[in-house]
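Quick heads-up: it's one chain on its own, the form predicted on its own, in structure tokens.
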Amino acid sequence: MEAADRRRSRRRAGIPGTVTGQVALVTGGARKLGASICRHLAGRGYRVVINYRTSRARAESLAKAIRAGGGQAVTCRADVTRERDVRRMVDRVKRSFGRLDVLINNVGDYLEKPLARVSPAEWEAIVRSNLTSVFLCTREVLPLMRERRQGRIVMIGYAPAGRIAASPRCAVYHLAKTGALILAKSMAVEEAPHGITVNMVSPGTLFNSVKKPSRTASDYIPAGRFCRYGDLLGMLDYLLSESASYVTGGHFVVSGGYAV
């Protein structure tokens, strides 16, 4: 039996961990962690909307690969730091599927630079990428989720986000991610009566991170290795499951003991 047929059979058989007909939107879904999340959710039976801003070729290639494997995926270009683009993206989801069950806020540019050298333009760009985008996307999808009285919203964060501490050379990124965590907790309380959960999943240093405190993981990570995509996907599976329907406002640090 072909791999695609096996996946379809598993979904029809209702094997635990798979879904049928649900729709997931992943911002920044064309590359790296976002692409891994898209492939994973498609494999579980979600109809995946792959958001991208500039990586059109990668997004289309990913969608094609997902469809070739028996999954369902579409692409949607939008700059999620712009309200008009976000509204247009969510309108397309509504027209195409009539529902949205999962939002993964994955977009977030990184900046490592002493504060004295950060320009106002850099400040604005990092805050818009990591915080404003989360606000715009989350606010826009709420009506769709409220209609069905269910929804899962997950922010991809940053392991130290929950700590109020100095962050030399990384202060702007840190404060934007901490802001996103406060936003997640606030929306979790406001949306709980509507059956919507909001949580943050924060990786430690990913294996392919451009910037690492040390190239040797054991120098600062108690678990002795860098974070893999699979480490995050396991937590994501839990938060999207029915077992986590009562779990909201949480900050789940997946870091092997780093920054806890």
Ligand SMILES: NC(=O)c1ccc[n+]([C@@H]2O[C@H](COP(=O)([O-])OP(=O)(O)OC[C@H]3O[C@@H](n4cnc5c(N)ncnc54)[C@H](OP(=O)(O)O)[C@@H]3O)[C@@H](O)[C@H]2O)c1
Contents of the next structure:
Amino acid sequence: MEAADRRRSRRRAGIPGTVTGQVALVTGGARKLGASICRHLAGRGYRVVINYRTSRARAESLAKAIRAGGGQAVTCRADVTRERDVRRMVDRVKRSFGRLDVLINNVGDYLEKPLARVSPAEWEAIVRSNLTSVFLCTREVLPLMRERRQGRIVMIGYAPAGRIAASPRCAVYHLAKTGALILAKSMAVEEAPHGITVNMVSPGTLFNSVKKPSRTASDYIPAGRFCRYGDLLGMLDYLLSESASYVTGGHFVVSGGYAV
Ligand SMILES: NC(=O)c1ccc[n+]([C@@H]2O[C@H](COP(=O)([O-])OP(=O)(O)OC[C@H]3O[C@@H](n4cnc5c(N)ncnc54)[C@H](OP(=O)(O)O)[C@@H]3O)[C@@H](O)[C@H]2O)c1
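I've shown you the form predicted on its own. Could you give me the structure of the form predicted together with the ligand?
What follows is the entire complex, opening with the chain shown before.
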């Protein structure tokens, strides 16, 4: 570490909630919410692994910006729906850092279509993106976390995920996120004896969502606005903090009152 980096690290060490030496892996971390989480965690002192699938240039430039700000970040290409890629990614984390403290399962493609028009390929892709990827990544990191008897796993969900209800035009996405919630709760119970917590943080509609409904925010969100990244980052801080070591299997809806 260069002298300037050490100075920045020391300065960061004075920020409440700052950690040193811990490693966080963020899936789909090159853009949008994932990138915001990477920047935020790096600012908190985590060594961040930015996973990407196709956005290599974006991932590299984010890592560069984090390093320029005195943080630590590396990039790692992997399609998290593929077991072999996931295994390679986690192997790389193990070889580079020898530990993993935090996994943020952020990948989860969206599909809006009535079921009658959903093709089997689309069905498969959405389930793989929102559910299989979460299973593969979470399962693969457990041995690393169990070794140190500590780990925090957070799934990025979707506000209605906890509801068993009709989801017209959104059923495949909804059922995959609900599956991920059941997975999170089950993993939470299975991994609690190993010091690992598993929770889901669920936004409503993000301010920059490509599929924003035609309605304005105030038509269906009691708080009257779309979800900002900052609304979610505070919840993440809490779940990664020492104060939340006893909080596991939770579903934290951050939606301004939508779908609660
Ligand atoms: N947008 C919303 O309004 C909203 C609402 C509720 C919940 N959410 C959830 O919030 C999370 C983030 O959503 P977002 O809208 O910020 O981002 P997004 O548009 O869903 O995509 C974020 C990143 O996911 C990566 N990705 C997709 N499939 C991948 C795969 N198989 N392997 C590795 N990376 C993959 C992409 O990487 P590359 O660019 O490298 O290909 C992309 O940069 C998702 O779980 C989403 O379901 C979003």
